[in-house]
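Here's a solo chain for you in C-alpha cells, the form predicted on its own.
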Amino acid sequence: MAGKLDRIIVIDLEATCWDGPTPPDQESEIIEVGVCMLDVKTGERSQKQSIIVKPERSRVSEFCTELTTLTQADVEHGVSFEHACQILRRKFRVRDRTWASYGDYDRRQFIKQCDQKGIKYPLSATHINVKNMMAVLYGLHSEVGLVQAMAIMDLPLEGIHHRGHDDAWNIAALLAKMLQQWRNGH
C-alpha cells in the first residue's frame, strides 16, 4: 500500500427515517453504507459498493423506502452493523486512510451506533466534510445539499439520490473536481 493519502474513501450512509418524529419504539439506524474509493492523484473513482445493513431496533418506513428505494425486505437480507464495520476495515482498510462524507451526519451516526453497540469505531480519525469544504472554498453563504453542489460544479447526478453507493460515487466526483480545480489554481 502506498501512503494513506493516495486514496480517499468516500462513504455515504442511509438510515431508517420517518416522515415526522421517530416512533417511540424505534431509533434511526444505518441500513446502507455506500463506499467509493477516490484516487487523489488521478481523480478516478473505483470500488463502488453498497453494504446493506439489517437494522435491529427499527423498521424501514414507507417514507424511508420512497427516499432510498430500500425496503424492509431488502434490509432483512443485510449484514449486521458489526459485520459491515468488518467489511470496511478488511476490504477498504478504513483505519489507514482519510475518509470523506457529505456533511457530518455520517461521522456522527457511525460514532453513535458504535457506542450503542459496543463496537470499535472502524474509521480513521481523519475525516473530510465535503459539504463544509465546498461552502468554504466556493464562498457560499451556507452549506448546500448534494444535488445543488453537483449543479454548481456542473456535474451530472448519477444513479439514485439517497442510495448510499450512488451518493458516495457522486460525492467522490464532486471532491475530485474540487481537488482538480484547487490544483489548477481555480
Ligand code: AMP
Contents of the next structure:
Amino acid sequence: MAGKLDRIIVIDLEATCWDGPTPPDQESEIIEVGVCMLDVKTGERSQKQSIIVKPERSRVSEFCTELTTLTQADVEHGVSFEHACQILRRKFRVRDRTWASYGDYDRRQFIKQCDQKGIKYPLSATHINVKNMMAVLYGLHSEVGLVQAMAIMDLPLEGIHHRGHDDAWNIAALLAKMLQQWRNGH
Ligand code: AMP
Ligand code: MG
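Let me have the form predicted in complex with the ligand next, following on from the form predicted on its own.
Starting with the chain above, the whole complex follows.
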C-alpha cells in the first residue's frame, strides 16, 4: 500500500525490442529503468536517474539502438534486474509511494519480468496511468503518445525520447501540469 502522497515516483522502462516479432531464442527484457521524483505540491522534479540493466536472455538489436540510442556495449555495464529493484526499494522507497508511468506497459512489463526471474515485485500497488488520465481529463477521443501529449500541454520534450530517464522527466512535467491546471480550476 502506498502511504506517503507528497511525492510521486515516475518510472519509464526501456526494453530489448525488434523490428517485428520477438526472435524465438530471445525475450523482451528491461534494459533501462528511468526514474524521476515529482513533488505533488510544488511540481518540482528531482532525482532523475537512469538505471541501466543488463539483459540475460536477449541482446540489444540494431532496431533497439535506433529507437533508444542504447547499445549492447552500454547494457553490458548494467546492473542485474534484481539490483535495479533493490535501488528502487532502497533509494526511492517505491513500496511506500504512488508511482506513475505513461501507459500500462511499464507496470505489465515489471510484473512479467519479476515473475520470470522469481523476484518479488518491488513497486507499490498504487499506480497512476498518466496516458489514460490525460485522455480522460482532457476529453481526447483516444489516448495519445508522449510526444503528442507534450505538444497538447505546450511543454517542451526534453532530452532523448525513448531514453528512460528523459521520458520519466518529461512524463513528470506532464503530470505536474495536469495537477497544476486541476488546482487552478481549468
Ligand atoms: P518508450 O517508453 O515509449 O520509450 O517504450 C518502451 C519500450 O517499448 C521500448 O524500449 C521498446 O522495447 C518498446 N517500444 C517502444 N516503441 C516501440 C516501437 N516503435 N517498436 C518496437 N518496440 C517499441
Ligand atoms: Mg521510454
